[in-house]
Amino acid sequence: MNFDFSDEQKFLRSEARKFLESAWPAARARGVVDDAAQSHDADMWRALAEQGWLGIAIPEPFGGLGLSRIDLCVIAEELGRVLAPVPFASTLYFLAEAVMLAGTADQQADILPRIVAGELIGAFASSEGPGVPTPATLRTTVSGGKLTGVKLPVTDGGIADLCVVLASEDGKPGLFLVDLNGPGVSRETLKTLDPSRGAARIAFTDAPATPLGAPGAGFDLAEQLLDRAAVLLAFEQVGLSDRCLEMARDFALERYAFGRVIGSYQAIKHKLADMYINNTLARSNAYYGAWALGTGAAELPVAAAAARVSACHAAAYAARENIQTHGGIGYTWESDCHLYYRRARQLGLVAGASIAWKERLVGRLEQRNAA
């Protein structure tokens, strides 16, 4: 069991970091935040497609690079460092993974090449408001191939072309593919804390829907999909957390107060040390999740939940303490600190809130121990 990246993956990470920090620094996210008409950075999205990153873990027969999901984790971490304002997670972690997990041969042949080419933006719609959807609370229904209901919030739902929707058919939950540019779909933009990633309320009224996976297996498939996404999102959160620590460290070593750099004071040292400990724990759990995801290990449900919980905590803590370390400057609009805080909070809700994952982790550990 190897919990570190290989030399090839470390080289990929180094080259990806050079490319992103030179061409697409975190300040690019500010362009989307400051412009309400922009929902994402379309130029960056095209650049990622040209780099081949949209197909990094998609098999070669569908136009992808055919690399592993651990390679995708490497890219996810670097995108998290620069606050990439693109629908990478919605399209790759959810739509592509759902199609590879449960799609038919025809669905895979139709959808995956378009994702690789950057021609298709995806989304995942399971939430219908506050709380975790359950078979008893699921109100979105499918009848005769037509889907009706309301989903919110749907991350990147305002710009997505194709959506994976959790809905009930004949009383049984299932996953369905819905063309968001087709009939029976209306979208309303929602305001969130992180405007660099859009969200929408989507209303379906007899919208044509195509089954994805076996009938009645919706919640089981959704759980598998969320486990995969949780690991990949954890790497975005680890990248964000590490960048926050670097920002706080650099500022602490250049800012003077009472004749000394503020990094020499015990209070600042404690903040940086706690950020480092949280980040290291989150990285360790993310590596465990990546190993489980990459090998198809039976531990994936536990590893994914552990990665999700620790990454949510590390990102929220690092983003908050980064602002605190910067003092009054950290609270200004001109500082990038708030961009990281906004993204940390947003990532903490995509794929479900941390508290729900804590309950899921405890439940899975109890099941494992009882077996």
The other form holds:
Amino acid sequence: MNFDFSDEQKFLRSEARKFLESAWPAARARGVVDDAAQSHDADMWRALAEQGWLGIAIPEPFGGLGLSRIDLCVIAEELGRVLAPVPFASTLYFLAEAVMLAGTADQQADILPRIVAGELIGAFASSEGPGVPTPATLRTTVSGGKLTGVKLPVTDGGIADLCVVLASEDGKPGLFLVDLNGPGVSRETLKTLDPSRGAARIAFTDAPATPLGAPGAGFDLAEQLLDRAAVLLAFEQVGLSDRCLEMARDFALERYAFGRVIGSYQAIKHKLADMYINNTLARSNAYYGAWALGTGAAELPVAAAAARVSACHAAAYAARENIQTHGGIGYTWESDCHLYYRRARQLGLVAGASIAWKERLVGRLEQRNAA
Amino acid sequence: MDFSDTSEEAAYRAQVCAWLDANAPDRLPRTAPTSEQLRAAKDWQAKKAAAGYAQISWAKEWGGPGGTTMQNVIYNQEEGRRGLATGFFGIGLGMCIPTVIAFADEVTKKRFVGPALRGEEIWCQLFSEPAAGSDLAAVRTSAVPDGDDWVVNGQKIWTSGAHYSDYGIVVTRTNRDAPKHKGLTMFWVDMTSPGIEVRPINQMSGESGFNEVFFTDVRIPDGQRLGAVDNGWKVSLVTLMNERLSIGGGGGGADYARFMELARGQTVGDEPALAHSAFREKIADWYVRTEGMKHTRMRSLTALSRGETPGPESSIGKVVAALQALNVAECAIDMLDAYGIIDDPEISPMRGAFQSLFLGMPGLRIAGGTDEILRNIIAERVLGLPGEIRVDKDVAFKDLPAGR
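Moving on from the form predicted alone, please list the structure of the form predicted in complex with its partner chain.
So here's everything in the complex, that chain up top.
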């Protein structure tokens, strides 16, 4: 038993933190938020490719570094701390994982090296409106290799090159790969809560689509994909939550009211202690998820759901109470507090809302107890 | 990162399981023991000690097998799974004896460590007083020198297990002119000494796990002093630090599981309670926090096993666990609707376990540091926020105002 990162992973973490905080701080996210024409930071995306991080968990034959998913978790946490405004999750947790999970040898050889090189941005399109998509509500269809329907929101859908789409073929749900730069695709950028992570409405009209994985396996594969993404996103959320706590703590030590730093008042101390408790539990749950993901353990579905629920709670609380601790200054546009608040919400929804994951978690616990 | 047993750990676990299967008694009492039950618990402790399963990480010098932290965790997990853990020896072995080892002379250590390890002698910790609970340094029980002895007068309270303890460690006030932290002295004491009277306290749960202990002209030889005169605060910090380190990996905490079991058998309207979304959401929240605590404990143990000091994360467990167990109990009782008022283990579901939690958990939120004090500790020691404003810090103890 060993419930910690290895020394190599800790080294990777501290190097990543130094690199990001010096060259790509949270101010980069502000740049994207302030510029309506921008939906990601292309310079930062290139820099991540140069670091090799886009290929960190992609096998060496495809040009990746061939490290583990746990190493990818380390990077995810650091990207979460600095609010990296890049399509990292869409490309790596969704497209790359989908291709590694279900792609043919040819699909892998074609797609993975381009992801590693930073030449291909990915997206995952399942949502078609409010609520969790189900086999009964799925309206996007594939017929004769042509996909038709509307997906929204598609995170990074406005900038992605290749999209994994959940759609029905002959009444059975499947996953399909669609070239978003090809024919039959029209995209419209959506106004989102977190403009540093853009999203689009994509209308497909007889767009050429290639099956990814077995026909009819769409929801199973999507579920497996969401489990993987949930663990990786949990690390981004943990990074964000810890950064919010640091911001709140630092401010509470500087700000005076009634002749004392506000951090000396129990109301503030207990609020920050609760943030710390939530963050610690979320981190521990994320570690367990990382182990399950890294080793392909049978515990992954339960561990991923627990990591997701825990991280959503910690991030929402930390981001919200960080603003509260900062008082009026925290509510200004100039403060970074709202950038973290926006991102916390984005991360809490991009792989499905906490409430749906709670239901999934209890369902899985029932199955486990029945087994 | 590896959550599986290593091959050595798996072998040790197999060895522990085989030994427990062959040797463990069927059932052991947890609290409020009769003398017969106490005898059974002592026999079990002696058996464990003889087989090298008591205080597994203690060095051979102190009678332990010199095992690893992980072996200790594995043993606790397996013992916990079988419901064999008892609370009788934890305070002595986890807190009192380490303090004795740190501060007593060689003869004293040799005299006490072995019998405590084998469960022959039980220890209690005489710290809290009516006016000194969370504010531990406010103790008033006085120790006045008289020849080679000290004469102790005063009252302790909330002393777990004093009614069946053989020895205790007691913190006393020896200097009323010094500020409160600087006038304390620690002793070990024979609980049969003349002048000691133990009165069990009836708790709101109906149990009597702890006591008031009255000291009336109790003579304690100076040779029983632990640490220097007026240095008792530092000694008690060592005791409390050991309290934090005596973290187990054992059972408990799985209250969401019992709740699920209950919810499977009950109905709300026409539905099984387990299908009800209000309950499902709560189960998810409880599961996540219970698992979070479990893995947090494992992270602390990983640090311990590497010879590092575990981080402050170990102190959050009680804040989360006690309140959560109370919430689970409240919700389970609600699920039973009007029937939930019944507190009869013969007819209440799960043998009244949730009614018992409902009455017991308010106490756990207070014992060993209130939720509020623990949040202060996290804020101050972990996050580096300022300590509370102290009006009593540089004032002689005798000049401090005293209310109730």
